[in-house]
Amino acid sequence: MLFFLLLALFGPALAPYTENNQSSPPREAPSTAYPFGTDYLGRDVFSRVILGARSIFLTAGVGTLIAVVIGTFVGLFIGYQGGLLDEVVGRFIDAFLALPALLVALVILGIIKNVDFAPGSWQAAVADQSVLIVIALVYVPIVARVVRSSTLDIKTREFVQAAQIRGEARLYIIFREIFPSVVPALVVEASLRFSYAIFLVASLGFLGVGASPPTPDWGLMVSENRGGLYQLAPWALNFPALAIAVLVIGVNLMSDGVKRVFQKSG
């Protein structure tokens, strides 16, 4: 996890070539000059894998952050409010979670990309970040459900009831009494959502509805080099696919570690 984070931060200084440099021989096998070989256009796969780390971290990371912030607010308020609001929103969340995340993402992307926005408008700027917005929308209900579940348990505890008896304001109770107790579950859920977001970004790139060529998106690189090209230059597909797998596994292991830390502290 830390290794890929460093690549995302310092990738442009570490990559020996630019992402779209085509001065290298096409389909060159891995060598000292090209550790991961070159693709069908003669672009250095090693450099593109390094430079692609920043894109996937920014898209998946910012999308997850937005989902966590919005989902936390929604989960806290409906969990604390209870009653009809909790029932209505809770059933809506359950219905949303019954759909596969990738299917929901494809539907939302299709809607965004099929709407004609005026060039330079704020809607067009939003559409340019469609994958980030999709990640946020897909994971808000999941985060909200986790926070709501924790809130329903915590709001019945004595320290929350004592604050209610003192006449504290609702916002004070939610953010000063309940929220600190929700943080452990929220941190674990956020790290888990981040791993799923990475895989979702790569999946959308692979399907051709995420990043556009010639962006060094790992999923897009896998898509570009599959089929007949894989027989000619398998390294152009294997290395970005390996990067996706290692990063997702690393984030999941980090999530498990965070969970164990909070369990021991609890």
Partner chain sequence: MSETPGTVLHVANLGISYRVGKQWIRAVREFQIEVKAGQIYGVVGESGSGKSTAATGIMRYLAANGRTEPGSVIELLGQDLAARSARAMQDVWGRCMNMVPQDPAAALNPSIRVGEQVAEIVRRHEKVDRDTARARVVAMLRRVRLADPETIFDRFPHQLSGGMQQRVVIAMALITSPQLLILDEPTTALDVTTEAVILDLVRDLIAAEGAGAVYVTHNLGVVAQLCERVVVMYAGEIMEDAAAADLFARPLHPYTVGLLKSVPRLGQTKREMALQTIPGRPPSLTELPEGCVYAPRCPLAIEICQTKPPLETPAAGRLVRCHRWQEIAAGAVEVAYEDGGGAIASAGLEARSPLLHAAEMTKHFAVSRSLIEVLQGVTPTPVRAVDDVSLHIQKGRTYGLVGESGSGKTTLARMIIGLENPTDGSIDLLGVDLAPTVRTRGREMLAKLQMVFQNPQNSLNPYLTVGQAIRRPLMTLRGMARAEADHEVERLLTAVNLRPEYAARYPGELSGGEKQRVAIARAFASDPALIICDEPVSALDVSVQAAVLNLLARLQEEHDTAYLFIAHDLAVVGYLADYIAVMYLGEIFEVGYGSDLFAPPYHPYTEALVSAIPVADPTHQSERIRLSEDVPSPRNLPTGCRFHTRCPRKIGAICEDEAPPWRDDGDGHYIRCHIPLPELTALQKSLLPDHERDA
Second form
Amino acid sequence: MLFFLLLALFGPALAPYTENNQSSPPREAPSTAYPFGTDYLGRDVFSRVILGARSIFLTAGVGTLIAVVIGTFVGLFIGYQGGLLDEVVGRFIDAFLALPALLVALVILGIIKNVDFAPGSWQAAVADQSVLIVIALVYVPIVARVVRSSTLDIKTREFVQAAQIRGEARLYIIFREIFPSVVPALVVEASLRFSYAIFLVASLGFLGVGASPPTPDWGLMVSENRGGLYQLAPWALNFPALAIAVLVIGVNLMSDGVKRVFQKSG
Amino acid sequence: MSETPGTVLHVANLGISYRVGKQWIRAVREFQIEVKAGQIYGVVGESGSGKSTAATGIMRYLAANGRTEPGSVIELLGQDLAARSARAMQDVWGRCMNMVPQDPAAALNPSIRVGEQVAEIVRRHEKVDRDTARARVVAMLRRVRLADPETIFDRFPHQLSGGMQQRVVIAMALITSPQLLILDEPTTALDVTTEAVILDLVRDLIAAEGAGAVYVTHNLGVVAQLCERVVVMYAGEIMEDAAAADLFARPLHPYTVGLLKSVPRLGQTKREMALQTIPGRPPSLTELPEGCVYAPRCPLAIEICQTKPPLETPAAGRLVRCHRWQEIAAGAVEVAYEDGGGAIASAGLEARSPLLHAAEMTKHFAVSRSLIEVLQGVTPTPVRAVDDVSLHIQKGRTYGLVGESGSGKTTLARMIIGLENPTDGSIDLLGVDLAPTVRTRGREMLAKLQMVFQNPQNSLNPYLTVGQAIRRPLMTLRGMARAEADHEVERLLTAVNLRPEYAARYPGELSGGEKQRVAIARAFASDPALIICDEPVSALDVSVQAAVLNLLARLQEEHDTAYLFIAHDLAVVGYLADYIAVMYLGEIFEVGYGSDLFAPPYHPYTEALVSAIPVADPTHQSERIRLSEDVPSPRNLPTGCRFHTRCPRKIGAICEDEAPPWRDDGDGHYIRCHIPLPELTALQKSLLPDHERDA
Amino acid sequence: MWRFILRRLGFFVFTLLLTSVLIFALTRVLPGDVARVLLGREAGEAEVAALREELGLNQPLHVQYVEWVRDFVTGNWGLTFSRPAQDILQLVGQRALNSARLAAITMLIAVPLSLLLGVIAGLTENRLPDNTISVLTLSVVSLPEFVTGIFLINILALELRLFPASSAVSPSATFEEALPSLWLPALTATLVLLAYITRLTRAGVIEELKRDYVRTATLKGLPYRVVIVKHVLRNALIPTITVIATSTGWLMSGLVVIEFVFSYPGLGRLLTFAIDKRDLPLIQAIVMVTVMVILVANFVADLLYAILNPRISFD
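If the structure you just shared is the form predicted alone, then what does the corresponding form predicted together with its partner chain look like?
The complete assembly is shown below, putting the previous chain first.
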């Protein structure tokens, strides 16, 4: 985990070549000069894997962060408010959760990709970050549901009632009294979401609706080097795939660790 | 062997440890007990005393991180069990020894029919076929007095009430006629009227079966009423062991004395005497004191108590672990605990000016409608939690509210405090009409009403320090500046007998009693005129409970604050309250002065409640009024008098058809019953034992 | 019971309607000019205007929506926009059958295996078998299907030559013809489902083992086997029905990726194809069908759960 984080931070300094430097011979097998070989365009796979770490971290991380922030607000408010609002929003969340995240993201992105926006317009700016935004979008209901159920539980605790009979404002009760107790569940959920976000980013890249070429996106790199090219240069595909596997397993182990820590203390 | 004829269970030198992290915690040390056939042996202690651990240790059923120490002796009918493997225990469990656990709802498998759950134990140990097993089970269900056992057989646990579930568990424990029965707080989760019925059942069945029984409880009253012998445990060790009659009449250990004196007796009030309190709290098992485990809290502790006292035999059939038992036995020293400054001085009960008048309070909870009902335009009958209840609270007085679960007492309190929006009714506080909910009440009114909650675990926010918790109402409700508030926090902490350093602590670092003190300090912070106390001591151990009750009484004296005191424990309410109201199914059935409730005439329901209470005195024979059946559903209330379905004094059709009238003795005592008061008095007096009849 | 079914049915319809609005919004509103998207950048303005008229895009949105739903319900799904034009209903039906074959094989392998592994792990909590199973499933869970797929191709197809690396069978192949190519994609899908169901089963067993009734059963003197099979598993496995149903959602989205990796002509491959070709009518149809499958699975699971679990009262 930490290793990948460092890669993401210092990748540009470590990579021996720039991401789209095609100066090298194409389909070169791994050697000391090109530790992971080169792809069909003669780009250094090692450099591209290193540089790709940053984009996957940024997209998955920021997407998760946005989802967690918005989901927390929504969950806290509907959970605390209860009643009709909770009922209505809750139904929508349930309905939305019945749809698989990857499918929703795939369709949204697939359509956005085919729409032309005027360059420089705000729509175009949004479309540039569409993967990140879609990740945030599909995870908001999930986070909101976790926070909501946690809020519903804490709301009935007597210290919340004690605050109510002091006439405390709603915002004070939600953020000062309830929120701290939601944090453990939220951290566990956030780390889980992050691991799934990496899964999503990679899968969407692979399906060709994520980053567009020639971005050094791991999923995209796997996809680009598939098919007939595979037999000729398996390293161009295997190393990014390996990078994804190692990262996902790392994040999973971390989120499991986070869960254990919070379950013990909670 | 040391076994004498008739001995069922012989336990000696029993030690049980748990591994927590890398450490072994010795939860039970040198435990011993000898149970004879037909005998109920009580094991009493507070939470953390090791009583339940000892009981499960005897069963040889410990959690995965537990172990029985080498050298422990557990003999059942002369067979040593201490070294048996779990597999070897499978022939003993269910056949020779059985257990009745605390929470019957959890003890039954939710997805298997209850009859089958009893039947499998018969089939396992008696190798009979299904039909025979079924017949045996139905007969046993009848013996535990379940009506219609054939139907019950095919029910799932969630379809039965708590009392019925516990009967099923008892049937399960007795059907193979085991020689030993271990009962671990089997009635703690039940209402007092149900508890009384279950205790009768346990007593009768054990006598009939001639089995030995170990009865684990924290309730001294239950021990006094049920057990022949008692062992008192503290911090994992035996403090004292004696015949129940001797223990209650002549306790030899300072801890036993403290326990007995800290429980309010039925009818005892704060005006007569303060409760004695045991200072401090039980030691943590990870850092036990060097010498006597009780020495840090003991009023008689002297130099020698820094060494460990042996378990001595002061008389045949008695054990005590105390260096000074001879002095106590001879009366040379008196075990005197703090009593929080003695009885409340202002003995008068003259009427004070009115503070709060709640009129015709009603709360109906709507039942959600199904689609079909919406289409048909049917509105289902709502749950009538509280129905047209009125009450008057006077300045500086305590108004007690008693009732079993489902009586609506908590809902009523929540309406008064403004957490629940009433369906109907009005509240007048000091001549001002009170808005229905906290949201709509002004700050001045909010400051006048405060609340202390039942569960100290949840009443403080775990993420705020004690200081922050108490400071907040000072600043919001009394408009104090930060520095002034901090100063006041110190004063309040001192007032509830906590050191000012506690302000910096988090609730997680506090014991249950300390948390409840903080909650009380927080309630007093806004200088309220009325504090609603909802079961404030029911989650606390007896030795801690007394200190909190004394504190409440003292603070009321000092601040002239009124209490609405809600509890299911009549003795506790009776101790603290000036007036008491008894609720049943959303209505008040009796109101009177505190003392009125413990002598005839009382409402037949109150009478049943009083007689159901196990009194901590083995010589006391209660009149044994037992309520039949379970409480009706509040969705489907009985007609006429709501109590008529269970009333032992029902006089006829009038009880079913007409709501009973309020009857008034002209002296502030009101009873809602079809039977006139003089008649009621005569009926009830005849049941009392002779020496109490004139009282 | 009827009330419960009605409630679940209401949720089913509600979710379906909501999804249809979402899809409609995505495919008709979000792109702005649908006709332009369909025809691409090079098309002339007149051509675009003609298509707009043909598709009824000049009508108000709610009219378009109602017509769209009506067409969908009556089975009048139209032709694909991409050439050669095919009947969407027929095309989707054929590909759905292919996907169903793949899904069925996956479920047949994954469900029993993962229940077994989950129970073993749950019963041996924090001991060797559990630790092994847990680390393995933790590694595989949320590993993208294309990554596992590629590794499986590498090892099983290219190194060991057990299965064909590509599953590009004819879309109309019979089951027997397709079977050899089904194993590898099914195995890939199994790995992901396996991890998911195993972990939840394990958690369920561990939770049930802590309950008081386990002590009651043990103290009856019942053999360990009876305590586990009769008492614990009965309660622990009921919730896994819901888990298996939720995993259909997983499986459906997993198939999109897997069919892409293996070029297997299923519904998922059709979807990526449709997205690539900007074939909006086809996308709509595929997504609606997929969502319906998922919702039906959830509905059936709810019913089963209610029937098997005596704790749910029907009144």
